[in-house]
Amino acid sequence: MSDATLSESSQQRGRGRRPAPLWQAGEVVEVIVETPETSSLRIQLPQPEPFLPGQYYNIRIPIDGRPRPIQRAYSVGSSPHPYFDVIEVGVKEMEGGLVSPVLVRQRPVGSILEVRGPYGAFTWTDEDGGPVLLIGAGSGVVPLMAMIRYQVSRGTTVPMHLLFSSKSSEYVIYRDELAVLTTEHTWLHVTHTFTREASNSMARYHRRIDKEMVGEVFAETAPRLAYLCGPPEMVDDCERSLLELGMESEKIKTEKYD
């Protein structure tokens, strides 16, 4: 996820199901570099709580000249089975942001995070079913990616095809786990789009995704469920989309990083 916090309804359907989780200090174990703006952050929690894939932790840092610590949500990319005592959240670096450039920059391991969670209802488990059709742009795929890896831990085989938009293969965040995945299991399918790298021929598209591309991916996926996860403007064209397409409005579930 990017600095931009999840939208306020987004946080308000996490809300009034169980008590408010409390704020602990998390151990950041492991910092993976996945594009030149993302990294991921692997957090020890001494209070683990379980999650399902799609969910959200709050993280909050203190900030120099700020009276207060600043907080930010931050989607997990990580598989709730068979651990969840280590979180994985993926940062994405904003120009001119207050929390992300710190996160991504100066929290190595072995540094302490405030952090509180989990919040969210932008969720899939297997016993949801499918096939399952994934729409994601930049850090938008965090979500989507615990989703697949939920599936690869559990050994389901529910049908799953990501359409994946990036500014280019350098920036294409799980770009080698993804490749290993769709060898290694033929129920997921990647199609990858690039807006600003015209020539490169891992990515199907060369374009921001548009109701065409929709439209053809849908066609060879034939989704039951359809999650859309990224900046608000594609999040609505893609629903519009699956909509006229003729998907039942309660099968899409979307979440929009402001």
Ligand SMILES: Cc1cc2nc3c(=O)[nH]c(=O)nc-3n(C[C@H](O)[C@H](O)[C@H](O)COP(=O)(O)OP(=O)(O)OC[C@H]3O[C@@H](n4cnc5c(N)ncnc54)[C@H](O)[C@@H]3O)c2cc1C
Given for the second form:
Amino acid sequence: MSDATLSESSQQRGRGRRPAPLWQAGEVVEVIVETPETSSLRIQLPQPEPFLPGQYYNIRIPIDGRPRPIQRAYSVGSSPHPYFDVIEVGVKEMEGGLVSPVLVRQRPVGSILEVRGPYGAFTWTDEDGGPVLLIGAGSGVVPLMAMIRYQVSRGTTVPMHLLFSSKSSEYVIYRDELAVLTTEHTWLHVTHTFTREASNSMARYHRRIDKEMVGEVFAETAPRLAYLCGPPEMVDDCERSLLELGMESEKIKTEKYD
Ligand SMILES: Cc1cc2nc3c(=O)[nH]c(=O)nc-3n(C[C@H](O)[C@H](O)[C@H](O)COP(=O)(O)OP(=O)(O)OC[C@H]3O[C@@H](n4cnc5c(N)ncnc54)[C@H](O)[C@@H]3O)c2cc1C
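What would the structure be for the form predicted in complex with this ligand, given that what you showed me was the form predicted on its own?
Next comes the full complex, and the chain you just saw is listed first.
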């Protein structure tokens, strides 16, 4: 199924003409182990809906001792172009969490998952333009990757700079794919920072994202748009830094994983 009707469809939803999404039984058709704590699940949808890069789906699963299934939000990491009948979600296992450990460890190929979506206004397409500064920490890279993959798939060349914070090289989600994409596409720049690995040349920085770091990538990118995704505190700090650097608030989009 193609995304030919994607813009029209999202406009219709914006005007409230589309019905609310319904729960559907998706089948896990592939599991990709990204890092020791994160897996991507590729889910075949029986009733696919056009979606925009950056949007998310809700997933609910039964939990022992709970009267009703427990639901969580997961961003789609795959591009809706050229096909959107299989969505890929990237799930990081949260220690002690109810849903994410089950999705990462106990939903092999062939499992059925209840999913509902798409949702969210944290979206980018080439029509939005750029240059675009993408800032993500941990699994916050997932919707940003959908934007990158969308541009790759469509063949557009809007400049994008991803500032990506991970614990260490072993914990970089999409590590190999990002490395290949940066060699193949001059519009894509990736800057890694590692918070728990002091000396690895893959990373330009070895600390948490801070104001100085944001200032440096901001100066290099001259962004017209910024997309920030990850833990709420990191997103708030980065937004404050960008505002202090003179970026207008309506040019900054945020998605907080709380
Ligand atoms: C729009 C959106 C998109 C998202 N996209 C993604 C994504 O792409 N990938 C991703 O990995 N995540 C994503 N998230 C986060 C995701 O929805 C879940 O919040 C996350 O997976 C944790 O859910 P969980 O059920 O495993 O943990 P929860 O059960 O919600 O617990 C979260 C943490 O709180 C702790 N905790 C729970 N109860 C208590 C308590 N009583 N006292 C102390 N600590 C407690 C747990 O130990 C755990 O560490 C997104 C969130 C949003 C809002």
